[in-house]
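We begin with a single chain expressed as structure tokens, specifically the form predicted on its own.
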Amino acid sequence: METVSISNTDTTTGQRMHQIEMPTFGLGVYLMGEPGECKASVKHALEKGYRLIDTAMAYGNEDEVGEAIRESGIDRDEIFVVTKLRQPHANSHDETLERCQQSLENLGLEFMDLYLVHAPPKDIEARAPVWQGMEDCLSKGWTRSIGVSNYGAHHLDAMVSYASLMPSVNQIEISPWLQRPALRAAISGVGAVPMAYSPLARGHKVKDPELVRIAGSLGCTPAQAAIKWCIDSGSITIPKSSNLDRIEENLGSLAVDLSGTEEAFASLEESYVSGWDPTSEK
């Protein structure tokens, strides 16, 4: 499994801090709410070679992620675990620490590998103390890296005024139909790496005729072509599926070579947002 180096950049010195390796591909577990669904999906993914699992307190399945990891028999250090601070919980420095501890208890783990603010706090005045709480979670060793999710370029710009460390990752919706070159450039500009969720636009676009044509020319499935486009764009990519066959199909995207399809993929761009998008909020 290929990895990318992520780190939190010191806003004073520009030095990369807390540098770690993160897999470029993994399993998202959003909307896996049926009892046992998430656990079975994570166990199957780990058996097949996945090493990145992305969850969140808001998903209500941190406990099943932790159970699957423990029962997998795979060394903890080989598995990269991401979870998130819920937007309604992003209110203060102290609550950020409290919720981080709750997530660790839910997961049954001593540390997480990446902790994200799930979206910019609604209260603009809370954004600085919440991020300072995230920095404290990092300094206490509860997480190996910290980042954000659903932050727009203006949110990242504002962070420079109150952050000691900039985020290592910004997880946002990215797909061939929502390519976001300007936001991806802004993310890279603060020393972070973009992380793509909903690379298949929640399944809305998998039957797109042009994507089907591209996939046919490559000898892969449309889903595999779209996922590999996200990875090749420089984004860590986490397709969600609880279908065991699709979990394996998605893994097969890593072997797809998109050479010669650049213009075809560029033509798919239509700024299509398939779900929640706080990136444009104040």
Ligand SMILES: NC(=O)c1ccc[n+]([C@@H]2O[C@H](COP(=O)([O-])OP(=O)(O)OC[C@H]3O[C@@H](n4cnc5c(N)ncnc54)[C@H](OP(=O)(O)O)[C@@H]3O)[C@@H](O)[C@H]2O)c1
The other form holds:
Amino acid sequence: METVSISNTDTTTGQRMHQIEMPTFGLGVYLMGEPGECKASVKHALEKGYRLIDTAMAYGNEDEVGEAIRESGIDRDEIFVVTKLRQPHANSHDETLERCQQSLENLGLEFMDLYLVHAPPKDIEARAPVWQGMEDCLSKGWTRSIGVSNYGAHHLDAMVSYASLMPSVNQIEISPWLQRPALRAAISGVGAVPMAYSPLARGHKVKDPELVRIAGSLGCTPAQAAIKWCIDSGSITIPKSSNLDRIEENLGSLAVDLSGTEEAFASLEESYVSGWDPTSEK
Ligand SMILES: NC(=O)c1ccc[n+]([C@@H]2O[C@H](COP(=O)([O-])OP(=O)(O)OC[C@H]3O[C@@H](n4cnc5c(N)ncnc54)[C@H](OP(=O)(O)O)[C@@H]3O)[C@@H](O)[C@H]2O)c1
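Hand over the structure of the form predicted together with the ligand; the form predicted on its own is what we had up.
Okay, now the whole complex, with that chain kicking things off.
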């Protein structure tokens, strides 16, 4: 599995701190609501070679992710686990630490690999103390890295004034239909790596006729082409599937060569947001 180096840049010295390797591809587990669905999907994914799992307290399945990891028999150190501090829980320094501990209990793990603020706290005044709580989670060893999700360029700019360490990752919606070159550049500008959620626009776009044509010319499936576009554009990505065949199909995207399709992918851009978009909030 290909990896990318992620790190938290020190805002005073500009040094890259807490540098670790993160797989560029993994499984997202949002909307796996049936009991056992998440566990079965994660177990299957791990068995087939996935090594990155993206969950969140808001998804209500951290416990099943932890069970699947333990039952997989794979060394904990080989699996990269991401979870997130819920936006309604992002209120204060102390609550951030409490919620991180709760997530670890749910997962049944001693540490997570990446802890993200799920979206900019609604209360602007809470953003600095919440992030200081995240930095404390990192220094206590509860997580190996800290990052954000759904932060726009202006949210990242504001962090420079209150953060000791900048985020290692900003998880945002990115797909061939929502390419976001300016926000991706702003993320790289603070030393972070973009992480593309909803690479298939929540499944809304897998039958897009132009994508189907591109995939036909490459000899892969439409979903594989869209997923590989996210990775080749410099993002980590985490397509969700709880269908065992599609979990394998999506892993197959790693072998796809997109050479010669740059213009065709550029033409898919339509600023299509499939879910929420807190990046544009104040
Ligand atoms: N930070 C955030 O605010 C945020 C927001 C949204 C998502 N996320 C994360 O990103 C992950 C992925 O995003 P997402 O779940 O919104 O959407 P997505 O991965 O773009 O799409 C998932 C949908 O596509 C279908 N699908 C998956 N593989 C397919 C294939 N090969 N062919 C056809 N259909 C396929 C899935 O159905 P089946 O399951 O039936 O295959 C599901 O309906 C989430 O699970 C979550 O971990 C984060």
